[in-house]
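There is one chain below, alone, in structure tokens, taken in the form predicted alone.
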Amino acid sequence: MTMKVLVVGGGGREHAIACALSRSEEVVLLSVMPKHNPGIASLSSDVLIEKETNIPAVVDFAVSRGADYAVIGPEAPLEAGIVDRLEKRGIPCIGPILKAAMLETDKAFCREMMHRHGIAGCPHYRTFYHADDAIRFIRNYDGDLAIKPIGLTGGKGVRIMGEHLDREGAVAYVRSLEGRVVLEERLIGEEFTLQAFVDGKHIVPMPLVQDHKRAFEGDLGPNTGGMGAYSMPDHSLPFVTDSVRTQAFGIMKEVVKVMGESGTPYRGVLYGQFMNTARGPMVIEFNARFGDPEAMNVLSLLESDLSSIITRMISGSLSEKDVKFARKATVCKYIVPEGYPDAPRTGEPVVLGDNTPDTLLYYANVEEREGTLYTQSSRTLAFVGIGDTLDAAEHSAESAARSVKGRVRYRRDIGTAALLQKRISHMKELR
């Protein structure tokens, strides 16, 4: 039976969902973005080119084209209400509705219903409105703060003392923000990822992940969206060991749980954001959609059907038996145009050089014009490698990444053993 499925999106996450979706022969794709995607388009049998967040716009679009489900892409329809619209239209959403989006919209609701709750995970918070106030307590504070605006700010917006801020830098950001922040604890330990599928009640893990927020190799330079990331064969991470992968998603778990509990359950992929420190697996965050570049690395090994695994979260009978990942490496790493994030040089050709059978490459914020690629604002393209063993991924993505031409980079060292061991290294340090 035909299954009609939107995509809201037009990044290279959104092409990863699509390529996942596309893989059924049971699937017709259908697909919303605010610019031309090639790699989605070429798999779409229709495409509206428009802001995600012009909600009347495509709740027309997926109801006039006889829409059965929506996958959305990104944070900010959800921000929007898109899952609420749509689903009172009729088409059931991978995504949370609005007030379940807050665990990723509203950064103060999220740390307030985790110490509500008492969930553990919760790192030292304090939540200000005004900018004297906030600013009072960072003068007063013996240490370091990670210092978040309280709405979106695309994956950019954190800034953390001792890292990219000195106090008075601090104190200029929070004045910046007119005082609306949630200032946390700075957590020292190893960054990790894990996402899930959750139906409402039912919650199946993906494999472990290490995104490179970072610009420059080294782990230097401002926060990007991210900048590439692996993950290992056996779906876990070395210096995450399997006490801490529990008790990560024993706490995703448990803000399931409540969130069903508080009348808000939340259906979609739930992303959590985890720093392991020396006492345990702390939360960053958590994001209510599929991460970027994340999503390119797990759904490049699912082994499943993806339109059977929406179904059956659709239908809350979502089970860890309907969900199986190859138990392969993956190395993604972004091709981004010079002066990225900064100052991105935009309209430059980009040439692409010969991909390996194991490297799939997912388009992101390009643009196509009479077969020649340009790059655009943000990041332009990735690469994925696969392999039996994380070097033999990270050569592969290696070797597309380097054929490509033009005013374009990437960060060489993600995924290699050296950076990996670093990795290890200072997690045996804290420990």
Second form
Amino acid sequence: MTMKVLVVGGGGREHAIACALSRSEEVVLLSVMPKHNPGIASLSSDVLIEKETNIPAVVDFAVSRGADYAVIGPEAPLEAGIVDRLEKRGIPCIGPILKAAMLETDKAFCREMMHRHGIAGCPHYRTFYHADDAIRFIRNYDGDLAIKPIGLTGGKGVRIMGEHLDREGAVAYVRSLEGRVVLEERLIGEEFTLQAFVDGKHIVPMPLVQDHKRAFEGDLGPNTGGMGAYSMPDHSLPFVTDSVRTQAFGIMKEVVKVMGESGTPYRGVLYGQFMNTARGPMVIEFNARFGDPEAMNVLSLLESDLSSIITRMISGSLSEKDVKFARKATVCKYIVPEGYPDAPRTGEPVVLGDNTPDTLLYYANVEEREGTLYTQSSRTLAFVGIGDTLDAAEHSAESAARSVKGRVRYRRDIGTAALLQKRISHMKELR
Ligand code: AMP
Ligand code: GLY
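Go ahead and give the structure of the form predicted in complex with adenosine monophosphate, now that the form predicted alone is out.
Below: every chain and molecule of the assembly, starting with the one above.
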């Protein structure tokens, strides 16, 4: 039976979603994106160029084209209530309703929910709505804090004392946010991402991935949306034990259970970002969607039919046997404009090399005019290498990335043995 599927969003993550859906012959793809993404457009039978947060326009498009269901890529339309509005018009969504999306869109809600229900992995935290109170807390706190604006910031709003800021810098930052912050203990460890398909009740995990938030090699420079990520053939990471992985998944199961019991069942992809610490996995945050770049790693490995998984999620009958991933390694490297994220060089031509036969290419924030690609202000495009070993996957992504010409850059160290060894040693030290 043919299914008309609407994909909302126009980045690398959504291109990966569109590719995975397009592997099914039964799927006809519709898409909404703020700017023409050549990768997604080439797979779509109908495209609406529109901001994803213009909910009436998206709903009109979905209804008039007869969409059977919708997959919501980014967080901004979730926060704007797109799922509630589409579902009201009879179009089920992969993505949570507004009240469940608060797990991501309201960091105070997330921490309070974890605390109230005694869910493991919640760091010590305090929520503030007035600058004076938050500043007093910072001045009296013995140690470093993570400073998190309560609302969405595109992954770039968190500042860590001892890393980005000193105490007075923290005070100034909190003042600039008018005091609406969550302040929490600074966690030390190694980060990993666990994403899962959730149908409201059942939860099925995907392979673990490690993202790289910092702009420059060696994890230096400002935070970005994510410069690239890798995953291993055994679907775990060498610095994550089975027990830690089980604990992290247990935390996510608990969250799904609590959301259901609270009358706001969670349906969609749940993204858990964890810090593996000396005292076990701690939750950095939850996202109410696939990660970007992490979606590109896992969806490139998905052997099951994404559309069938989604159908099961919608009927509430998802089970582990519906979801199979290839037991291979992936390395994703994002090509970004020179100067990204602080002062990206926009409108620069980007020329792809021709030595990329076995590497996947996902388009992100890129413009195509008369057959030439141009940078925009955000991440441009990504290469995903797949291999039997991390090394093979890294070589594939690296050679594709290296062959790109233009005023762009990428992180050469993502997926390399040297960086991996650094993570393993760091974790050993902490234990
Ligand atoms: P987020 O926007 O919540 O993903 O945070 C961005 C980055 O800030 C994370 O990837 C972590 O590296 C860092 N971070 C967030 N919370 C903490 C914390 N409590 N302790 C240490 N680092 C943190
Ligand atoms: N890669 C981090 C995120 O998607 O939020």
